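Single chain ahead, written as structure tokens, the form predicted alone.
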Amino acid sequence: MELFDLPGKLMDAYLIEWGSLLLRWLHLIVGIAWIGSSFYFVWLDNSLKPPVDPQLKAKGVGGELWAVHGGGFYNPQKYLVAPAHLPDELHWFKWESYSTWLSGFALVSTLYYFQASTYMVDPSVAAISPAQAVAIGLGTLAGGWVVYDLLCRLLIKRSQLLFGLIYYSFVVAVAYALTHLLSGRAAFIHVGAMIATTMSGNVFFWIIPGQKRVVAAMQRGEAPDPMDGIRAKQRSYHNNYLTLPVLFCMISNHYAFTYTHPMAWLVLAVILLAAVLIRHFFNLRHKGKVCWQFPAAAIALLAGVAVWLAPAPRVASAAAAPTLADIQPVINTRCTPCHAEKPTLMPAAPAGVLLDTPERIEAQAQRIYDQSVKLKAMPLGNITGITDAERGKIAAWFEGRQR
């Protein structure tokens, strides 16, 4: 088929596969720049030991660190405040965070807020329209940004366990309101994007604004404030430790079992407080201190949700189980508009999956039931308007065939 022999509706399905196939690797490859930079970083600071040369410690290097890389010695050193005299050149790690944020806004807009009514609103959540459930997701990232600042100006003084706890029950509460006024698979993403946009929101408006204050005052030979330091400080350990919970966030999408629970939103809180643990105990080990109890729990935490989503066994019917003959009418009209080798509503089958034929509806049973029954995640959005009586009927099918 030539391009530009597609319909409209499929022309522009079309090109917004091949955007978010492009965004999707962009975003990956500067997420990991700006993520992989953090947890060296981290793991730098952590490593780094006093001089014991004179003359640097004359010079102000508080601490340094010999390694070897890829065939060459490496000397980082860190200075108590900064060097008396200012190189030429700095490197300032920005772009890897804003080059995230802008691919992952990107993204999010092409996925979720130009297909809101698809992959945004779900009739069985809440009544709202494509343009509210817009609104509400860009509501979160701005929102969830003024909340995070406004804690850490309040409580910049206090212990960042304290504020650790508040965030995380904020961050709880929204991840209850938008499961209950979003799709489940938009809501943990938006929890995500809001998580994400107060990392960069951390870089944009204060570390890298306070590493410049620093480095203007120092060129004028006055002292630096010692509070951009503070303030620096204090987001980047907030960042560290909000990289795990964006991670599970951002791939959730490909677990629908998460998403669609009916307490998912306390799923998401269970998963991002066992991602912390994981982080918590990365930080303690690079500092030499081995706490296993943090991991344990983790895992406990992990094991425990694992066991509560497992699918409940269903008893057998005595009635007869539907043939394929009996629902190949249901697959038809609430699968194949997607999954056949010429979709209607999709440039292209989803992950290849076809349905068009007996045989192929055969080859697939254990996926439809996994995905229209089990999570009810298909069809996507209900765009084709499956029943529960229809789930029920090809749930029937599926067991008898085991039987």
Ligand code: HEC
Given for the second form:
Amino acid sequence: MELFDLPGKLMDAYLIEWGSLLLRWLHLIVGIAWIGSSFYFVWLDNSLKPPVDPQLKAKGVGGELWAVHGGGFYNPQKYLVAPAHLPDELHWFKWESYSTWLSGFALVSTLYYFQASTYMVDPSVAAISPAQAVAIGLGTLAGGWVVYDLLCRLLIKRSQLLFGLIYYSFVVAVAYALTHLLSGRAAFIHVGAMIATTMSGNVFFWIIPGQKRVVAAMQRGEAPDPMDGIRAKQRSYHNNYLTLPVLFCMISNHYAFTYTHPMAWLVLAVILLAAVLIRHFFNLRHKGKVCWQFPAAAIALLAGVAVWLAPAPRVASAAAAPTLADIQPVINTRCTPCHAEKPTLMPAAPAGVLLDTPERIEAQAQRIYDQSVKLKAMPLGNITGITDAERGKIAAWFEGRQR
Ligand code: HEC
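Cool, the form predicted alone is there; where's the form predicted in complex with the named molecule?
Below, the chain from earlier opens the complete complex, with every other chain and molecule after it.
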């Protein structure tokens, strides 16, 4: 196997690990800055109260708020339209979003596009080539934006609920298609990356340019085009609701039970809906309306998924269960190329899981069973070609030990 061609491959894998570590770290930092500032402004906007001071009203202030943080008192004021004179220094919030997208794109390239045969292609899902998988991934990011942008233009005057229902159906359709083309984890990440690309696209193509036009018009002493304000409001309203769904997609890769299910698209659809309901609860709460039916519905949906995905009870078989010695050859050929002290396919044993001695196999029995039988998440991308019969053998061994 050319994968055993060392140390070139090993060095590559090691560098990919470092690239992924640094990019993921960066992506988290800037993503926190973006979503954090976005949450702050949503909360601020929803919490403003009309000013009591007539002088403020005369200045055109439509809402204000008092807050204390880190030992200081803050008094943000929002103008109904804009202040009569623009200040010399105006803070813009855009690099939080751009850097999140750039680092995210670099990360998905490192983890998925450069290792498409391992992480994107799953022969048991669809017989596609790594290049096709990458094209599907990139096409999803771009196509997702085009469809969303078109919907926004068409539905600019319609209710947000109608927009939400149509866009949600679109996302579910994408999830359905991707889970029938790519590996489960790649499908979930790409649904998240598609929504996140759309959010950054909103900031980059509409919100910031719209604000620039408003400021430029004011500097020329003209009235700004109200359409810029309407569009920016529509798009940032959407971004607000998309934050929690995106964050779920981003962490989903650590929870194989979600994306390995045969109906993973439905699992994702229900969880994303629950995320939107939770966000809605907070949006209303900032405005002083506490509507528990939304989080209650979200919890009911999540509980429903939990019950639905619960592992089936084991069927006891009368035949003598295989012993550790029977399954060791399976583990040696299918798992230890990665899970050993000196693995041949990875720079170091992934997740620190070592399966290279009988004692270590015994110690990891439950996790071996979970990953290779229950979730079928291992061997990763089934790169070592485990067969169903071998998975059955591991299952029988594990279940035999339980009795
Ligand atoms: C191509 C390399 C590769 C092979 C082969 C492989 N694994 Fe893994 N394994 C990984 C990687 C990478 C991770 C970390 C996954 C992650 O971060 O989501 C992992 C994680 C695990 C974990 C920890 C998962 C967790 O979240 O607790 C277990 C257990 C595991 N593998 C078992 C197995 C078993 C059993 C086999 C053989 C049937 C196997 N692996 C074959 C690469 C591999």
